[in-house]
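Heads up, the chain below is alone and in the form predicted on its own; it's given as structure tokens.
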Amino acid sequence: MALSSEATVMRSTGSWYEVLADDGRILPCRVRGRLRLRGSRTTNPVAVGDRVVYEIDEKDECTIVDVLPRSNYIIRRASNLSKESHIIAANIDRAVLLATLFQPVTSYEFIDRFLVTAEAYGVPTCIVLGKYDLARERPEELEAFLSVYRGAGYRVIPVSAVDGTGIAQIKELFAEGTTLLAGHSGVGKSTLVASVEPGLTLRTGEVSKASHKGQHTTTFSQMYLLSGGGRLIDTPGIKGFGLLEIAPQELCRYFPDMARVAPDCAFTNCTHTHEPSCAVIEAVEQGRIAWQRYESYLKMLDDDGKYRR
């Protein structure tokens, strides 16, 4: 008779998983067939970070037989026009979104889509501004970026692996709990991880000279145990971020800067698009809410269900 035990999923390759058993062993596992077909519309019913129940049979083969309830997760629409979703990671203490102003450019809309999803699913998020040594060469754009997100209430940490700016803060951040590191390909996720954990070798990629976009270097999400404490989930570079299961009337509450003033609107069902005496529109006009954030809100509100990049 197979014995059941619990573990944390550390790596997913699509068909095989690596789990960290509660007794400290790292085991290769497959997923029981009926678990994959249990009506889930996600492309990955078992995600990195999941707490799972596994069994080892008489042949010492390990099988994941159940996924325990998640405390939170980050999810996105799987692909263009897809009705399925993809869970990036589960049971995380924080998400760190690595963004760059140049080489490649991380758009405000992409950042805001990630932040909205994190807010909706209860994941605290910190923005790390990578390649800070390059960003300082364009002070006006740098100041605008910092103003937008610090003004919205988010912690923004400028980081440069070239001169070491912010690395100590990142080490401190990563040392507690489980952190998800996300961002476009080419923003320097793998390089940042190597700066925090020198003994950890990850593949790094360069930005394509033709497209000025990052090239994928990580194929599957993976959790790493850091020597300074904490667990880090490194993810594949994300090209786009499709929102999932967020109703238009709920969207505003996931923009903290807008949610703070929305109760002052004249109408309780205000969409913050055209209504008179709209506190959100007034705040945008007065500069208390960044126009970049409001523009992202309008684009998401007008989302026709297609996957936006």
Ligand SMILES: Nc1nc2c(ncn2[C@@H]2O[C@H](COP(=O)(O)OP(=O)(O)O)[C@@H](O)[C@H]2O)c(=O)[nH]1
Given for the second form:
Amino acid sequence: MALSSEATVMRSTGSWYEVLADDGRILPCRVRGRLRLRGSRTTNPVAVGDRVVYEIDEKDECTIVDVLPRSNYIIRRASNLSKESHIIAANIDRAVLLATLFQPVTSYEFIDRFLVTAEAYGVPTCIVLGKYDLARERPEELEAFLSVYRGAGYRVIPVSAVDGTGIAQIKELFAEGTTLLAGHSGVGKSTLVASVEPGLTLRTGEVSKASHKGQHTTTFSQMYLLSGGGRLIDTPGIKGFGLLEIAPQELCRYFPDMARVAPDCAFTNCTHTHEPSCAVIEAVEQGRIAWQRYESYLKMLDDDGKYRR
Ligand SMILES: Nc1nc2c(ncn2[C@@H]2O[C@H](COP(=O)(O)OP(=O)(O)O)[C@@H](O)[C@H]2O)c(=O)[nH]1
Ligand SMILES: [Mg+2]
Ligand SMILES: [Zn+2]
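Please could you give me the other form, the form predicted in complex with the named molecule, since above is the form predicted on its own?
In what comes next, the whole complex appears, and the chain from above leads the way.
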């Protein structure tokens, strides 16, 4: 008679999984065949962050037999042509975007797409402004950035691995629950994580470069256990966030700064583009909503649904 218990999925390669059992053991698992067929529109029925039920047989082999309901999850399309989606991570307490003003540039539009997507998935967000030591050298751009996002109501934490700015705050943030860390390549994710948790090396990015085993190696997230108690999910799939179908009249719900004033628009189905007596346009004109945010909004509207990448 197999013994069944619960665990959290830390890693998957598609054919096998690494789980953290509730008794603290880290176990390799396979997935029961029947489970693969369920959730047929996703390429991975079991995702990093999933709470699962597993069984150990008499040969000590572990099998995931069930996935418990998810509190949230982030998906992307499996490939450009595919209708199938891939679950990047599940049961996330916060999605942190590491953004840099330059080296490399993280555009306002990219940040806003990230924020909108996470908001639509019900995942709280936080922006970490990386390489603050460099950003400080351009005070005008820095001030603009901080005022756009803090003004919109987001938490922004400036950090620098060079001078130690913000590292203590990040440690505190990461100590609680499960954090998904995202950001363009080169923004300093690996460096930040090493500052927070000396000795921890993020592996997802490197595997793809080193092994040339095909694209699959780049598409899997991985969970790391932090000594402070938190869990960190490193995801290489950030560019593909999306797969959302948001109606034009609904998009503004996911811009909290716009959603706040939208009830004052003359039309309840206002798209905030051409309508008369639009409270959003008025707020942009008066500088109460940052024009950069409004510009992102218009670009996303313009995609006409194509912003599910
Ligand atoms: N000036 C400055 N450079 C940084 C900082 N953090 C990382 N870097 C540099 O940025 C480059 C990319 O960092 P890395 O952690 O590999 O980025 P990743 O691709 O996001 O993992 C490296 O050359 C780092 O030394 C920082 O806070 N300040
Ligand atoms: Mg890296
Ligand atoms: Zn309006």
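The term rigid core refers to the maximal set of C-alpha atoms that superpose within 1.5 Å between the two forms. Residue numbers count along the first chain shown, from 1. On a predicted model such as this, the values are computed, not experimentally measured, just so you know.
Core-superposed comparison between the two forms: the C-alpha position of residue 12 differs by no less than 2 Å.
Put the two forms on the same core and the Cα of residue 252 is off by less than 2 Å between the two forms. When the core is overlaid, the C-alpha of residue 23 ends up 3.0 Å from its other position between the two forms.
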